[in-house]
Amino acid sequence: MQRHVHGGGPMSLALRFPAGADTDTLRLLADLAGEPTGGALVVGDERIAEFLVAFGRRLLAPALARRWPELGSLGFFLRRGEIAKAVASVAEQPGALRFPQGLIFHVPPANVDTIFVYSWALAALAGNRNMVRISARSAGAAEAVLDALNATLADAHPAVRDTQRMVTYGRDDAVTTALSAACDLRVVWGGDDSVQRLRTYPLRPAARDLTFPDRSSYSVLSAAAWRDAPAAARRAVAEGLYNDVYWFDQAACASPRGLFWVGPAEVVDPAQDELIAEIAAVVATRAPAVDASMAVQKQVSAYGLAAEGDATRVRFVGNAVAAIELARPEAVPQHWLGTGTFAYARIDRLTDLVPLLERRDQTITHYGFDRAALVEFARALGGRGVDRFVPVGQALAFAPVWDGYDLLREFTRLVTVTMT
């Protein structure tokens, strides 16, 4: 593995939040080591909660939410009621006191450029001091988030400024080594390669990693429910799939890579054609930007599956939608095919998927199934694959339980007090 080592003194880090002059690792760690104004943070600290609520309100501003719809979801996540619910989930119990982990180092991915906020917000709410590395390739929504964070800081308690840092720096062995060695918990989002690379930077013996590596996700749709659904319900399904697929360019771990129709072929075949027509209508209304390279990517991916015998039918609706009929359910792709690619297969029942799913599979979005059917499916999987089942349209709706981890519990530690 190639190392990028900086020589000649501490490397400069661009201070993104709180916005300010460039800093270096020594100053960054020294600033975070001090006692915050008003005393050390605690789990559910009101100084942090007030800041997060105010920040969330900014994200819900109509102009911002229209331009970056994913920020509206983030703003919803940071409402006062949601924050109170999250804090209540880690309330202390008799004889068990809950404290922050300490100093957390977050390394989020560049391709899902707002995921760092969810992770950071929960870690801060848990009372931790935080260092977040923002990729130099982050743009758009990430920049809007940083602008909103810094604007909210003006009226925030000084403890927020004292305990939270977001920085950008290039690949540098010395910087990552220093930040890793100083933290109590390192949170790594990204592909398998990113996780493996970060693990080569040692942690202190008492510290640990919380990793979110490559994952795959899918949708399951009841053909009978679609057949019987009114036009408004069908359009709602198409709009939900649009959000799940086109946000983050279908590159998020929770974005579905394949659709599984449950039902007989004579019902599935017309249902799939109708769904693609509905999605194409939504795309025409939303008008997502599709550049030439993305259109080529979908063509190469789709015809590549056909050449390998994994696809029996390929259809394009303009440059924005690609529909790929798979030769068999096992051919469902786990890798990214390009934004707006809908690879689909038919199965007889939900539990037919059990042999196909594995630990790397994360989210199943569903339409047309009742709770009993989904619980039966989840029990058949037995925890060896799929961490969350959510309705179509909610694939990217973040929750405090993610990838099977209860994040607030991961970001805190328990101290027990026992009496004889």
Contents of the next structure:
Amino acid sequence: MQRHVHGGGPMSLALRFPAGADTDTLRLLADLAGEPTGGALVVGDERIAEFLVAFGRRLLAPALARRWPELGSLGFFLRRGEIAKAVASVAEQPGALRFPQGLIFHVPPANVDTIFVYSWALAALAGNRNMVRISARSAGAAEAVLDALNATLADAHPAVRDTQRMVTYGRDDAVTTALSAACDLRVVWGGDDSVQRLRTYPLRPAARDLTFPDRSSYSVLSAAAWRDAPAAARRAVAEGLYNDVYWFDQAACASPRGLFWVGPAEVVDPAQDELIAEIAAVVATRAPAVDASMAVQKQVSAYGLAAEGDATRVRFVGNAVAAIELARPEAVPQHWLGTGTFAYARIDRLTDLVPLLERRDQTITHYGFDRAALVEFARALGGRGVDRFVPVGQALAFAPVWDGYDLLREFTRLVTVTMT
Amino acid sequence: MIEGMFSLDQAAREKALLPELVALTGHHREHSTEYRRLLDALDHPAGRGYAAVADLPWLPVRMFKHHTLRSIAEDEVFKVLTSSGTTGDVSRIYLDKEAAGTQQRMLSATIRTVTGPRRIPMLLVDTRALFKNRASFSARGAGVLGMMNFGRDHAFALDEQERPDPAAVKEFLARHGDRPFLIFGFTYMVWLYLYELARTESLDLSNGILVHSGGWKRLADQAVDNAEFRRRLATDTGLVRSHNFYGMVEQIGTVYLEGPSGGSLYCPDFADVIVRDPQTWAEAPIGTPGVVEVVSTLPRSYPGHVLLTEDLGVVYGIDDGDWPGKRFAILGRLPRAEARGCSDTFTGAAR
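Next block, the form predicted together with the partner chain, ref. the form predicted alone:
Every chain and every other molecule in the complex is listed next, the one we just looked at coming first.
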């Protein structure tokens, strides 16, 4: 379902959090410019931390977490301990004081319902005043998030209300222009096109962009480890892969688009068949919502790869799973093929991937490799591609270091005091 | 009455189509590298036997938007048909001289089932302006032009600004209205322009034979469905012979035509439809809606003989209607699958 929530006239914004009457950019910016109740926010501000923890607790309520599993992950991210850890990571050093950037304008993706909360929560925790543009097309989990935020506000410190705004506005260049011109940092998530378009709206000279453009992600699996793994471990891998793939419709930046098996063909071939069977078993219990449109989408993609000679074998297990044997590792798809597409290729060693990977590639989920092998792989890549290596099942687990940026550092600034 | 291209009952149709379609599958495998690779990847090796038309591998119709699929050499391409899609992607259909001739011949044989063997005067519910700009010659223009062959003494019901042209329609009726004449147009245009005009001006369309295409979606806000369309045309204009048809550029020359009593489409003898359950992809039982697969023996220059459309349809019955074979309807379109994903932030705002 699509909702079209936006204000009426030009420069008009619908206030989603704190929920309220439509406003306009002048009023929005004026409201945020005032001194918050209890004084300006500081890095790791307890008033904000308190609010985030209470909000996270709401997300972990069984009814909500069952309906929107991705909100459960967000809830875990906002536990007291995690927040304390994040704040500690930007603790002041002697002679270097840390302060918020000031006013941050967030433009999160329309379609990944919860990513805006991570970026906003860290920016708020860093003591910033924030304006978050919520897409008019937001739905589902995003609505649940806004409801939970507003519900948490009732018992929150007034400083939260004084400093944080989430708004929806339609096709209004004037609003984007005004918010861009007012902010100290603009955080842009989303496709390359979105980033380029946003860049046409000028920032103040001292302000800058933090951009999260299109990314691709992959999975690497050790065939030998799979061969030697007991049934329970194999099932755990399949479940992890299931979560990585089916949450966010396999369309998040970190969702794996291709699987690379490492090992000789005689070990990989049975492992691949067994993995698809395991995934089919997980699919049977989880029953992902894969409708006819998605099934056709996957057929179109898979058949297309076959027609172009990039795939040598295409199999479907119901509508949920498309297994595509790639003709060669280089044929791995960089683009979205439809939810539940497992395109796989075999390689001899991890470092075979080095020439294939590039700046655009973000997450490698791994199974069956030791730290030394992964570090060797990362060193061979030398930062030219891949920002993150995480175990299978954790592709979508947001971390305060994202796309190579330590977000709390990005959201703060240092003031140094030198005596001699 | 000779039913022309609508004569085969389902058993005879299956028997006639199966060997031809199997042979076509082999033909395209041999002449299209892309198609051969696809069949190989889907485990449909050369020489594989098929017990039923429904067992043949299908091609999703959207493939023609993204891939070059033809079974003729580049220098044999006589005509490239294109259709604009919803997202701006365009299907490209390659015809050689022979295929271009065949599709026109079979289309004409199909349409003559309802218009009779001779060309009759023809009223087009469209505008002459369609043909003015050859560079931007649209799918609509191509459709209209193709149909013009079935009539003579053509008149256009809309002027060059696409407004109803009462004078042109009245002049046409004064000259030809007392004998059978052909009316062609897109369903919503027939309804919005010709029906409105005929009703308000009390025009007599009782000798008209209407052939129209296009869905009912654009008329949904006026609460007009096929039954209401036929009833109102009959009551208010006297037009009782009305035939909707279903077809697509990816299977050019094959049209599925509404029977005389209305409400159901039928397959010409060289074609068939299979409605598939979108979960199992097995053939859906009669009365159960599903995704429409269209098969036709016409496509020889490109592998379009077995296509999975993105239309939803239902088979109402078999060998129990105006004409033999499957009696079916198109119910709408499958919505396009959408990715959530991070790659869509700001472009959405400007749409």
